[in-house]
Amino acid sequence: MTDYKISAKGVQVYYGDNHAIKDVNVDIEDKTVTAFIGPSGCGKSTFLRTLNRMNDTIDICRVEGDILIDGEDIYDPAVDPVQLRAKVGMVFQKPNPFPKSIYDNVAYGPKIHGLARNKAELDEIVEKSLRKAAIWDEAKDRLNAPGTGLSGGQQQRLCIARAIATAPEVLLMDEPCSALDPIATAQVEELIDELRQSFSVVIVTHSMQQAARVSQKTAFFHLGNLVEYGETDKIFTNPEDSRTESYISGRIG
């Protein structure tokens, strides 16, 4: 039996009276890419924020069911969404880099957290982290130039250095690349591929051929509901429900 990163079970989400998601279950691998597909306001992008309470700062949402990741009930009251969130990197739609230095978008989790002894400490996190989000040559003469003058792809390059600098072992991205430019995509897609050796990373993408290229596992969601959930090849080339069949066919979008 696999230990898995993440158990969801009986997963219900409500924004006031909207039932956003309906009981969803999914047990998601670690060092596995794992790609949440559907129709724009399916449901993906709730769900995805369950996993780390980004919904907790919604007033009107509630959220019941059961979230483990490693065994422990994140919703428990003893857990702190701060700590959550640093064992769960997010990375969102638009690159949004603090209006900080390149180096201090980076070090910012890390001070906070208390993961740097000293200076040089925190300039090795640093030094790693924009090296595994494949941005440190373009970054390393310019560390005290703002985050916010690099281009589109660059910035979202370093927000995920700057989500990947606690160390966390669940990355969740959100659209990564909806605001990059193909080439700039085509980045993106190839650090995805190399994250997932050291992370358990789940990414909500509208692009289907971005899901079949960059995931080993894909769920597929629709109106709230998640249909299918299965390995990447199968779901795009023989799914079991028709719902899937359809979208992946283009007949619902």
Given for the second form:
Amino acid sequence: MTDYKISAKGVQVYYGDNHAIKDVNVDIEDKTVTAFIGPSGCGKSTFLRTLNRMNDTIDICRVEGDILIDGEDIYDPAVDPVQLRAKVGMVFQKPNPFPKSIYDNVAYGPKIHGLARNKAELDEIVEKSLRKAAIWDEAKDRLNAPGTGLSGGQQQRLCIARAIATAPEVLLMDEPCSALDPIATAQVEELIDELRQSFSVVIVTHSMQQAARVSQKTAFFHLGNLVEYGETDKIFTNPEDSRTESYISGRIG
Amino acid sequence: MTDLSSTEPATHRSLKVADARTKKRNAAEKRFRAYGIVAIAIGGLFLLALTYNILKAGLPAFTQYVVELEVTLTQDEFDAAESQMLKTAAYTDIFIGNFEANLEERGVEVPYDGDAIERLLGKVGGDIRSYYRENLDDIGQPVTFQLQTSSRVEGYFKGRVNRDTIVDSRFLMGSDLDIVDALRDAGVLTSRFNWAFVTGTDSGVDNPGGAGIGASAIGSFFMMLVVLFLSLPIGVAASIYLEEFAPKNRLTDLVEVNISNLAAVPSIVFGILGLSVFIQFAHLPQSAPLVGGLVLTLMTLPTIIISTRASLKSVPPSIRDAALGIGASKMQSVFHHVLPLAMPGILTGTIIGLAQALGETAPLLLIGMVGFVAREYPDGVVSGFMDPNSAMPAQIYTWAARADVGFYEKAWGGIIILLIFLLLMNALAIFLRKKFERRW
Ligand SMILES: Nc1ncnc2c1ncn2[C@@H]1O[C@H](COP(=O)(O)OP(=O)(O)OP(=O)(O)O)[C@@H](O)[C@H]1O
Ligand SMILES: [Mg+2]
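Take the protein just shown as the form predicted alone and give its structure as the form predicted together with the partner chain.
First the chain shown before, then all remaining chains and molecules of the complex.
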């Protein structure tokens, strides 16, 4: 059991009366990329947010079931969600840089978690993160310029840099490439592949090609249900469920 | 499938010719703009009329009319005067002697007597005596005295007293006006800026000339200190808790509704509350700026809480998500990211609340901070908070209620000073907002 990085058992999520996630069981392996696909509104983001307890901030949201990370129940009362989120980083669907400088955006996480002992180390973390997120070349001359002054795609890469700067063990990415051009997308995909060496990455995407390119495992959600979960190759070439097949071939969604 | 060809317009119309619908829309827009301009013009007109009236009625309060006279008192004269029974009368005689010599020197010829001098300048003997008793070194030296004219004489210069309508009385005779005119032509009687009004204390009901707003301005200042240092931290802390941390349930809803209601409670109710709680129950001193500050804090808190919550609410939730998502605690997310963004709004709300408190009169009257209490300056910080004092609006109210018309211009002058304070506070608010507002 504990071979899995994340394992979700019987997860139900309700927004008030709206049953958004219905009895989802999924085991996510370490050092793999897992893609969540499915039509809009099927609950991909919702499920992703249960994995680092970002749903706690939504008053009407209620989560049932067990989610274990490294064998520990993250909804246990003894778990501090703040510590959890340092370990499970997140890139949001909409880019949300802080209204601060590019440098401060990236440096904020390492600063509050005490990851750098001095300015030089902090500078190094910032540069490394920006390079990994494929935005260093565009940002290096304007590190003190506001992060919100970047273009939408640049902002998203800045948010990726900010997320990896805190050195999380799991990175949750909610459609990280939806605002990116093909070149930046390729760079981010390269980054995801690189992150896989040490972390597990969960990525929500609407691009079938991207899911096929970057992920080893794929989960297909439909109307709050996890319809099918397995090897990416198998899902895309030989899906078991007819709904999966119709979605992949563009007939539903 | 719909037939695409059927959606094509029947006739092609030029974009350069506005159709009926567009014309109507444009006309409506023009009308709306006209309404707006009219509304602003009316507002501006009222503002102009108000400013003109205030300045016209209030500016005379800043001018003072004095008789300037050089007096040299010898040691012999001093000793002789001090050994007499009616000491001030002796000094008055000395003054008149000097006055006469002075007028002769300038070639002014006008009949006057000691009574006339007293009607014009008050009891000069007493003024001179107290000066020399305090400055014994000046005996034998020439000293220039600036003696303030009585309020009736000031009234003559400011148009309140008229030669045609003057009725002889023990305060002023028609013949005195000849003396006044002669003195002014000779340059003995001059006007100058009335610093005593800006820095002075309140005077007796029969002496409008000596009334100043300085002491009550100090009272207002100490009160504002209390309000600022209580309502800002309490208000901001309460808002942050309610907005960011408190669970959304019946209890917090109730608190919220009550805060909104408190903001609409008439200020005099807070005055009664302050009287019964702070003075009758807690036995704090009456008329103390500390108590006034506490009452005004109660009044200002709802304003600050409402505006602070509104500005916290206007910070986009994605910023909070971003901070929480990289493992910041709730408090870090609030203090590092939300609060700086909400700061301009919080400051604006606070200063509006303070400005309201600065202009508040009714609750202060209830706790005894009426104008005539402001008779002396506090002699230290503790005394500034604890000793009886008034506040500017209460002082103005007291002056406006007094019978002597001389106080009328004092009230208007006080309003000018109050408005200057308010303008300064608003300027500070704009400055701080610009400073904290980061446009990115
Ligand atoms: N904050 C919220 N409050 C109430 N309901 C919500 C909230 N967020 C999501 N939902 C509901 O939960 C369901 C799943 O939404 P979710 O955002 O997870 O969809 P998604 O799969 O991420 O869609 P998309 O691909 O468009 O991002 C939807 O029916 C949505 O209306
Ligand atoms: Mg989503």
